[in-house]
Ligand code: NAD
Amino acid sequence: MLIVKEEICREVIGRTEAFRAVEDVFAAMASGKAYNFPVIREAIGYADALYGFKSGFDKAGLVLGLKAGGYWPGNEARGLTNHQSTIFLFDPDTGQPKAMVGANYLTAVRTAAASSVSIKHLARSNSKVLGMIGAGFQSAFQMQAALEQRNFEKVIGWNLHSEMLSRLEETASDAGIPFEAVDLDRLGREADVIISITSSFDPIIMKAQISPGTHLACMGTDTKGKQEVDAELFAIATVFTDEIAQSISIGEAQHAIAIGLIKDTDITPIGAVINGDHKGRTSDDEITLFDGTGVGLQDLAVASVAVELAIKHGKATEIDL
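May I have the structure of the chain above on its own, in the form predicted on its own?
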């Protein structure tokens, strides 16, 4: 079995590789060539942690495996990232373990790649202002990936704890883009694209705050009960997701589904747009919303590429079980 450590993943996987892997696997999912298994994700009743498993099989790419891990909110105070996870890949022909891959960095880049894919396929081509809700560890990855998809001229941001906004300011500065901290009314009014990446259990931005033509990428809701945006937004937006089953059960759409604002048939897999089976955005005034729940196949896709590149560069460690 091969071991690919966290630091090796950072060396061999960049935004380009992650974007390509995620876009390809979304397309494979929509065409029925890849599928996720049901997610297990629970509060463990200790350290306020959420823990679970995401798994799936890409028949086209012959990638089989799972990601184990979750969210430990107290880790930042310990100098660790709050999200902790590991990916295990298996040989689909024999079931034997193939690789164990550090997944903290890969989780961040694959999540950013997913929102970036949605921006590529759904945001207005003339989008100029990027709005960021949330300034945690993953926010920098989100911004960096998003800035590659449109000619953004400015980034505006909001975070519950304003002292954390320095992360967004520094990331924007490194990209040569001006940044301004704003309130939520102004963020909703001015942003052409909004990315929310929080761990909130209450809606942060409301329907009345969103302007026509906005594209929203809701990336933080991946557990039952979590919520980042007003459920009423789903009644006025064209809704897309990575996987419908997760969107309606643990994703942002769970709340709109629960109160009957939309049905599962009102949600389109982003892979259908990638494959050309759905038109995506149809007008400049249309509000589009991507519910990024984070599917196991995203993790497996980037981990598989990481293993391939680690082998290519002689950076994978082989062990006997």
Given for the second form:
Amino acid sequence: MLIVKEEICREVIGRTEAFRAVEDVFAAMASGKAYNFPVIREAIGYADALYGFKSGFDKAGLVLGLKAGGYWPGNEARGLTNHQSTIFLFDPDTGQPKAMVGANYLTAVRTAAASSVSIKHLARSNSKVLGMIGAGFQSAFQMQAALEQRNFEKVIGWNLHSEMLSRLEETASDAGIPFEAVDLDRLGREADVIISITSSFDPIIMKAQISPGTHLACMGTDTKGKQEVDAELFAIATVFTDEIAQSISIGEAQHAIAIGLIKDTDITPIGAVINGDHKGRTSDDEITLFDGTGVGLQDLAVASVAVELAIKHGKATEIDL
Ligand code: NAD
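Shown: the form predicted on its own; wanted: the form predicted together with the named molecule:
Every chain and every other molecule in the complex is listed next, the one we just looked at coming first.
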């Protein structure tokens, strides 16, 4: 079995590799060649931790495995990342373990790749202003990946905890793009593309605040009860997702579904757009929304590429089990 450490993943996987892996696996999911198994996520009643598994099989890429991990709120005080993830890959022909891969960095790049794929396929081609809602750990990865998809001239941002906005300012500055902190009315009015990546349990951005033609990538809602977008805004948007089953149960769609504003048949897998089976955006006035819930196959896809590249560069460690 091979071991690929966190630091090796950082060395071998960049945004381009992550983007390609995630776009390909979304396409495979939509054409029925790859599927996610039901997610397990439990409060373990110890250390306030949430722990679980995301898993699946990609028959097109022959990738089988699972991501184990969760959220330990006390980690920060110990100098560790609160979110902890490890991926295990198995040989689909024999079931033998193939690789164990450190997945904290991979989780960040695969999540950023998902919103970036949605911007590529759904945002207006003339998008100039990127709006960021959220300024936590993931936000920098999100912004960097998004900036590669359009000729953005400016980033504007809002965060509940304003002291965290410096992360957005520094990330934009590193990319050579001006940044301005704004209120939510201005953010909704001026942004052509909005990414939300927060831990909110209440809607942050409302229907009345959004301009026609906006593309929203809602990335924070990955658990029952979380919410970033007003259900009425959700209902007027053309909605796409990574996986419909997750979107309606743990994603942003759970709220609009619960109050009967939309049905699951109103939601399209982004892979259908990638495959050319759905036309995606149809006018410059349409509001499009990507509900990015985070699926196990995204994790397995980037881990599989990390293993391949680590082997190629002689950076995978082999052990006997
Ligand atoms: P983080 O803890 O570093 O940052 C949290 C962010 O949420 C900060 O911007 C904070 O100000 C904001 N926030 C916290 N409570 C809030 C509230 N009540 N209302 C509004 N904003 C609030 O977390 P992170 O690592 O940046 O992750 C952000 C979110 O993205 C988390 O909820 C995480 O579960 C989710 N996430 C989703 C995916 C996916 O695939 N969809 C992947 C990874 C993380």
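Between two forms, the rigid core is the largest collection of C-alphas that superpose within 1.5 Å. Residues that one form lacks are left out of the comparison. Since the structure is predicted, the reported quantities are computational estimates derived from the model, not experimental observations. Residue numbers count along the first chain shown, from 1.
Peer 1: Cα of residue 45 displaced 2 Å or more between the two forms, core superposed?
Peer 2: Yes, the C-alpha moves 2 Å or more.
Peer 1: For residue 71, is the C-alpha shift between the two forms 2 Å or more after core superposition?
Peer 2: Yes, because once the rigid core is superposed, the C-alpha of residue 71 moves 2 Å or more between the two forms.
Peer 1: Give me the residue ranges between the two forms where at least 3 consecutive Cα atoms each move 2 Å or more, fitting on the core only.
Peer 2: Core-superposed, the runs shifting 2 Å or more come out as 42 to 51, 71 to 82.
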